[in-house]
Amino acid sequence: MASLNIDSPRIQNIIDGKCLDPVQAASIKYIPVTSPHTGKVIAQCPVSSPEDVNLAVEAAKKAFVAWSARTVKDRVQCLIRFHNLLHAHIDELAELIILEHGKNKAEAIASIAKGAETVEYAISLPQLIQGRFLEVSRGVTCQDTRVPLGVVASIVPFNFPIMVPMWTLPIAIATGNTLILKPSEKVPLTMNRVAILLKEAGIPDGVVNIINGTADAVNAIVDHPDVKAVTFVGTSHVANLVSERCHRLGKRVLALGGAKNHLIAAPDCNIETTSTDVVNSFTGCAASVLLIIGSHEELLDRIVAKASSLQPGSQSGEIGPVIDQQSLDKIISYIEASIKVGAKILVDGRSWTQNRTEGFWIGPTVILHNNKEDKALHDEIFGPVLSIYQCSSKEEAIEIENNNPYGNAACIYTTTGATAEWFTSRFSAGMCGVNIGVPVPREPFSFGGINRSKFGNFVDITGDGGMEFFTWRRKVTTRWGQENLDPKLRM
């Protein structure tokens, strides 16, 4: 397999272990890739047609007779090989993250490493999937197997290029399915190279292809009769589209939407600690909603002080670009919405935007809100940018966070546990947290909302929900009475 050029200007499909320019190469349209901190074009990607996913689930209908024929522990030794290269190349991969993406050194090596636990955790896969045996009855037992679907696929977005990617791959061919690909076409350097260190791991040709695109790829790839189950992470309307295509053709689907996550701030919360961690959160995008209770100003003072001293760039401690200027438009129509609408704006990264001549830059900004109803509480924004609310009690701050459309994460910052247990029992989100403002639970636990945050198939898409996604159950019972031995055995 060629290596693939990372200063090339067009990105190439991989395809049965082989880089691939499209079927229609001549004619196809390539979209540019830019830069987040310079808005410079650093590749082309192109627009893949139905052609070439076809040839990609061909390659992948072939691999998978002889990979699901392999046993597990051989199949997870592969993945052993390729744990290793990921720490090998730990920042190589991160510069291609920062590169594309736009993240500062530390959040790209932290994705990384998470996406390795996922890793880990399809490592362990031959302690977890020898199923189950019973003797039911006098002569009789029953037992189940897991066995992989076939041809799966995963479709992910820009957010996090290796890690979401890592929450399906490394479950999908240690259960023995061979897997089709399609990374957002805004960053497909980072799993190219990937796909690269995959290969030199020891997955053979076919095992998993890389389909670079658009809307028509995703089509091509969710109505292709041989691709079994598809995986989504995106926006909760496509969520949706995605999920309704998928069952319209009776397909096993897991299709993830979007999030507001909501942090309450309780008054008896440890006021540093407390506002570090909404900074380090709002800031990674990871929530966007601070419900404190009561006026706390103190608080308040903190979260300003700690936002505004962050500085632009891309090494720790810093705060990177956006993914591009139609990112960066959203977000500041947003800021300006809600100005209009009588928010005090407590730090404001526009600044950001206007000191800099290139690249797709807006600083951390904090808004406090005096109206309920203003959008930037409910929509999302994914963006540094950090909506506050000031409630009157715990009950207003639960109802609001349960008014919510989606259902992803949720936080109580308290200092007791009584308080703890009263909103992680009413919080209307799949993943809650107590003082972690990113509550993503590690492997064999799973990473899934509900509501409008997941549609489809309802298991979590890491962990042991993973595991249960890529494989069906195979049940067999078996009896060997005295009457089905030839009469010359009989005892």
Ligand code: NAD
The other form holds:
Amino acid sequence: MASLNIDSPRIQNIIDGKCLDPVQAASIKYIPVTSPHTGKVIAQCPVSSPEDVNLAVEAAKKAFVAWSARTVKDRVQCLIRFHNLLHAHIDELAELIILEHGKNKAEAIASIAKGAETVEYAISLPQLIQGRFLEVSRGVTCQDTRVPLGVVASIVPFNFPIMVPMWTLPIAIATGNTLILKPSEKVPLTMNRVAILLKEAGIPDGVVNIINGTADAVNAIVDHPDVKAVTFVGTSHVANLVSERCHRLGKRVLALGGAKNHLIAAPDCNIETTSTDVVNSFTGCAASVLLIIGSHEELLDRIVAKASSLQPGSQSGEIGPVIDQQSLDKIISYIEASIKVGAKILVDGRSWTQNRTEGFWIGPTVILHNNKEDKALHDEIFGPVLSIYQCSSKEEAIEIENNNPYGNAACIYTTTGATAEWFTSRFSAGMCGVNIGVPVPREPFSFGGINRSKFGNFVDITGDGGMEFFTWRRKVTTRWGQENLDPKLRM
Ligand code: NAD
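Write the structure block of the form predicted in complex with ligand NAD for the protein whose form predicted alone appears above.
Full complex below, order starting with the chain above.
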């Protein structure tokens, strides 16, 4: 771990609209936040304690009273202003994402724009959330309306410093809840800035509270009796822990985990568009396995050529660093293990690591496996690594995809509808694509996988799933017949 530079700025929690040091600031440990480009310390992230979580929950509970009493039309006015501020500050926010995460400029901007789309969905909630009303028998009506849960929590990973928080925050608060958000300790700067924009947009103090920290803060949030529901996005291991903890407490939980997204190239795929899409997908850490039906040497050559031509950097089209030394070591260990078992390294990203004196750099790496049991084909590596395996048939390809323990996304590249249909109806993945390497639904569709990519007892995240997750339905059955009137008032 990088040593702590005490001159680097200390991040604060944001509780009840105020920037606060943790309660035990004098005695707590701060975690160094490092620039992935240089490895240098750029900030210090506090490790909040249960006392800090208590303060945040108290603030959120107090704010809930007035916030939930406002109409949804009124609440989304703040989100309209917030949406405008996100766009007005898009360059500044992108710089923060580049600084602390390492995305290139185009990816950083695209991730903010995608986050802004979920804000747009939340802004449209007055059109969507009105509930139902019906006369179910003569004189008897049933009505259901959506009611906010109270204080809810969102725990997010490092890989999308704004986009993933926006999967939950706008819908959670537009539906009338107040929120505790815990950013990743690896990238706390961006959401710290966003919290100031939320305040500028007129979102009242206490409606969104930011708690920084690690597992202890997460556990304190989950365990707090006034936190009514928890969303989580991160590795499958932790998603499972959080989900189980919530289940033991009888709490509503939606926990998205890791992924091993499979791409399948049919013999009739368009070589040019498929190779571009595959390279974009794996270098952005979306897909990590490509199953080629047949040998398809031409497709392999195009992928190798395109991946080899990429350059390190933070400008659009360049490939940024990975988040930290631990991630770099893990990626390299999988490349070395693949070599040991006889896989061929078609593009070796370790040259970037060797050529750089600082930061956490590894270039696109393409591994051709000759054994489908190789670990790199199965484990989530979470780096710019593509594992390729050539299958003898479409049946073998679907069997490999179906047997992977994750179930986030999968895609078939083909130029025929019948092949597309054959695969999309057999994929074991929550999000299926045809000729699109990151098959991620956009609003109003919800997002989410199956198997070890999603835990919990509830719906998908964003869109309609978000509205469902963050509300309960109040059902009112009414009989207003004459017989219920005071006899003097009967007509
Ligand atoms: P992570 O699981 O290490 O951390 C996620 C959050 O959990 C962080 O806020 C962290 O502080 C907290 N945390 C870490 N350990 C914990 C513990 N033991 N108990 C409670 N909380 C804990 O994930 P990460 O490395 O930040 O993010 C990368 C992972 O997220 C990858 O596996 C990636 O696939 C996954 N991810 C999934 C999706 C999806 O849509 N399914 C989207 C983005 C990222």
